[in-house]
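Single chain ahead, by itself, as structure tokens, in the form predicted alone.
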Amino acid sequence: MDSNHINNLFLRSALTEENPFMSITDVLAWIEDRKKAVFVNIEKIKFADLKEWKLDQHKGNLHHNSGRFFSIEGIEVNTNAGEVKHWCQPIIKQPEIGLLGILTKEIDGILYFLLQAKIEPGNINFVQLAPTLQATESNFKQVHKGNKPEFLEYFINPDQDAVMLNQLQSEQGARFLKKRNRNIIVYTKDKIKERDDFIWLTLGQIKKLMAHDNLVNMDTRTVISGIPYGRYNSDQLALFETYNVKNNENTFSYDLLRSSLDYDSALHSYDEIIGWFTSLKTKYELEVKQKSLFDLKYWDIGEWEISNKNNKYFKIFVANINIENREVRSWQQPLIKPVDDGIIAFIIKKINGIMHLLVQAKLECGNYDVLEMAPSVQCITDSYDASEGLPFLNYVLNASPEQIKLDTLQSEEGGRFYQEQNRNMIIQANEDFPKEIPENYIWMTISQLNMFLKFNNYLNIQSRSLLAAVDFLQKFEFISGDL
């Protein structure tokens, strides 16, 4: 499929909220029905009661008896970045590359995305909108001896002409050790049989649903964050603005759209951004060594959980899990439970007439290549007391209602994390926002961030979560044929 056609299909879908098959109100009611239809039980157990997993003092980790899925390992970290130069912690080690796939279909010129109502053991509200396929390699190779995930055949060896997006993206660098997933979107002309747990939505609807707390799961957000909308010249953008903005009381949505489509008006060139990022990567060092869980300084292993001695960061516990509509209905596994919620925020500002986002180069211990591009602010709430050391946190927390363009709670991935959520915010800077920024920050347009999403290990999952929520549909109307 031609890339221009793909971009146009994505853009039209992003600018379409009307769905003759399912309205936003219908979606919310459908999700409630799916919650009631499936039995879920999560029971915390002692490490001594594990049958499928082992807390192994000899190996110094918590692992599955098969040697597959994932393990909880200990690491010792040394770096020359930030206030803390040395620490120890548990981390998830999962060398497999997971598969996050969304199936799409064109109906009457509009692209629809097939999402599923998926229940994960750690999900807040249990049911969230997930990709068509969300599976680890161990899952789709049936190490668990369960059924194959539905729609797997569309994503394992897809026809290259049907692939609309194909990226390798990282997971949380503070919790996973060099973990990545394949994010893929595949186009089909097949007639898809209706299933109780699956639903067709436009991209505009998915973005609207992200205004609701903990409804669209992290895996859906990371896949759609990489969607390109194409590149448009100034004449095309002027036409678009003329038809769509003059009668629009709120032009903020157009500002976001232009930032996503305009590649020519950015403050910094692509080469300047690469130079900035490369210089920082050569400046900062990251050394990660394996260490036994039983030897981690400031961490305790009890009968029921692994926890920090100061009750900070997160805890690890194990559970018996029963979920009726899964490939395997009953199993055991570890889950990571945060001590506090987090906050992630992009500060945005018009520069040279185009909206820019304040991007941070952030070091995390599980990163593949030392640094990744992160939101302006990314922290957990127990860091608030040290807010003087966190650039722009006070600015975000003290933003006026007029500055707050997005403010929702979004969950982390419920297959590994238990009821973990971050406050997702987009804050528009006032004129008095400081011109001087720390060396590990830079202003970038949305189109520039989308360009870096084409490559591995540039944008972290928190920045992708926020980009996915960028909504172009505030009183917006797509004029057919103008672009």
The other form holds:
Number of protein chains: 2
Amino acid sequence: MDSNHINNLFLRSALTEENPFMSITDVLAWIEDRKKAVFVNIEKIKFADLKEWKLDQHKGNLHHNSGRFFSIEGIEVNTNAGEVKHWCQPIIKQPEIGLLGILTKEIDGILYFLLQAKIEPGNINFVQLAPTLQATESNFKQVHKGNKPEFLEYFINPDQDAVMLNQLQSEQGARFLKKRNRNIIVYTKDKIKERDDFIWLTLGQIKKLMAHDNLVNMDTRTVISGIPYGRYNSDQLALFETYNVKNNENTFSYDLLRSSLDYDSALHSYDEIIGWFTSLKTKYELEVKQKSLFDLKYWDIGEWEISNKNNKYFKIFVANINIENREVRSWQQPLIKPVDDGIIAFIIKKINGIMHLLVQAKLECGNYDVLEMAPSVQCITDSYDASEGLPFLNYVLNASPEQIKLDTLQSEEGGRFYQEQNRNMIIQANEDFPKEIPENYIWMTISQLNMFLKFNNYLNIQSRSLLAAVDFLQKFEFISGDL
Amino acid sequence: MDSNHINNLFLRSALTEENPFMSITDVLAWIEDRKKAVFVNIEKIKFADLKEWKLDQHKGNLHHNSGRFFSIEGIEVNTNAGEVKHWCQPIIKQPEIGLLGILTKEIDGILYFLLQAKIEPGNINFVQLAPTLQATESNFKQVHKGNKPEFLEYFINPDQDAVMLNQLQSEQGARFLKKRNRNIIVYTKDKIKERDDFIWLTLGQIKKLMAHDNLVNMDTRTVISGIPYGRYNSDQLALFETYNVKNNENTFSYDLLRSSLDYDSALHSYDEIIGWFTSLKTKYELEVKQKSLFDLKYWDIGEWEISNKNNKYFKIFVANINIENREVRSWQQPLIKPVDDGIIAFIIKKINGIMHLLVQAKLECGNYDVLEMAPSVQCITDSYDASEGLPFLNYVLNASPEQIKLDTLQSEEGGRFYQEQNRNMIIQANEDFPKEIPENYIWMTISQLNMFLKFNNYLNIQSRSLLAAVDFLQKFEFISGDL
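The form predicted together with a further copy of the same chain is what I need now, so please give it after the form predicted alone.
Every chain and every other molecule in the complex is listed next, the one we just looked at coming first.
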């Protein structure tokens, strides 16, 4: 497919909340039904009771007997960035590239996305809206001898002309060691038979659902975040006219749309942003050495869990999982449980007439390339007190109701993380917002963030989660006129 | 500086061969003078006679006594790409980010670049045109207690408004383990006093000099390759009118210019190219394990050199170096000597009216991220016979004189490599060129390559070397008219 056509299909779907087959209310009811239709039991067990995994003193890690899936390893980190320059921690190692795929089809010119009600052991509410396919390499190769994942054939060797998006994107740099997933969207004209666990939604609906707590899972959010809408052009102009979009009194959503499409009015050029990032990558050093889980300073391995001596960050425990409605119904695995919730927030501000987001260059130990672009604020809640020095945290926490444009709780990936959620916020800065920002912050438009996102290893998963939630239909009024 | 202004300064300088201060002939004579003004002696010695370095059986490497500069390590490589899936080799490890900086100034609206006649032990002809500053972190910190490098102050903490380019770029992935350099161009209004070893040249002149063998060093070429010319716009239109550039009968240089500026007419969109690259990165695996230099299969460590048992690839020897006209006049260091010369070539072809280059996704063991974008052909000469299966090699070697648009010998970096040169070629494809290309090849315009280059870890040093040589003034005729 021609890329302009792809961009326009995406944009039109993002501007469409009306779905004749399933309304937002229907989706919410359907999810409740799915929850009732499954049985989930997570039984925390002792490391000594593991049969499928091994806490291995000799190898210094926690690994599956097959050597596949993932392992929990120890690392020692040295850096010259931030307050803490040296620490040890457990981290997830999973060298394979996972696959997060969404299938789409077109009905009456509108693109629909096939999402799945997926049960994951760590999910708050157990059931969340996942991509059509969410699979690790071990899944493809069916190591655990479950059923072949549904729709796998659409993503393994897709017809090039059907591929609408195909990117490598990072997972949490504080939890995964250089882990990346392939994010892919494939278009089909096949007749797909209805299935209990799958629904077709417009992009506008998915974004609306992201305003609900813990409903759209992280994997869906990361795939959605990469969607390109193209550069503002005559095709789009025609599209807007169809939708009668106009810059009216309620300008907020219009501002988001313009910031997503306008490639020419940003405060900084790409070369300037790359120069800024290059300077910081040159300045900040990151050295990560593997170390036995049993030798990590300030970490304890107990009978039941691996935990930090000061009860900070996260714990790792193992569990017997029983779930109906998955490829494998019963298995053991480690889960990572945060000690506290976190907060991620983009501060946004109109500069030179176009909406800009305040982006932070953030070093995390598992990053593929030292730094990634993170939200204006990204921290865990229990560090609130300690982090009075954290730039912009107080600004975000003290925002007035009119400034808060998004405020929801969103889950981390429930296949690894146990009931971990972050408060996702978009805060509009007032005129009094400081002109001077620290050296590792920069203002960028949404289209610029989208461009960096394309080129992979730039935007971290937290900033992608927030970008995915950007909703062009937020209190949007359609009035005919120009953009 | 505004980025449009920067782009236009670069473009205008690239279109300027007239330099009232120094003609191309003057430069050639000046380089000859510089050669006569220095004394260079490279004395190959036994490993046993090293005083400043140590071939260390215990650590399994060859390292400097201070632990700084670089070391030669052993690696074992496993991959599922290419013919050879498993091998061992020595590799250069240098974790610090080097700095390659060029200072520029403007005279009568034309940008001039300050280049240095630099003597490096491995250089063919000893003296080549280097960036204003070429320094490792060890240099800044003056580990070898030489003089402070000249012009260092311009590049360490430059005024942001003076930075015209600031990128991280890779070195040879077959020789360096994930080595990167910072490529930086800084603008100054200072009065720079004349120095014997430095000259001011236009970008057009530097490109002309790249048509000469082994004159412009690799570090200059990589910095030059990253220069942006901007998107075809009204400013540029005015600029072309000034220069009376026109699509005339001799269209080749015009085609290069258009391919560098036109962002809208490419065969594939960015999203398509990224999708292609993502698929290949997902498919190809690369595992690199450190291993003692003394345990590398098919490699011997002799009294005088480290070499491959089949006499392939390269040798490593150590030498006493004596050079006048450098920070340190006398030192010991390892040098890497290739067994044979190499060839790198871009095949170019007009597709949909715009010049495209045939780009290869190439896996090399030291790559930062598995694959980089390489020229259409990249190999070493002694593999010619063995590599009848190497795509497009025969096409390049059998090109007719009219097809050969560039054919020069260019040196690798003389600070590490001993008299290593590659034949650099640009070959224009005929109509009979195969429509079908292997899955790891794709056609891209120059502007697209330049965009990927910006985002770092995409273009390998060989493709950058060729891009740097793209000369808009090659047999260029100025006739008034539109682009």
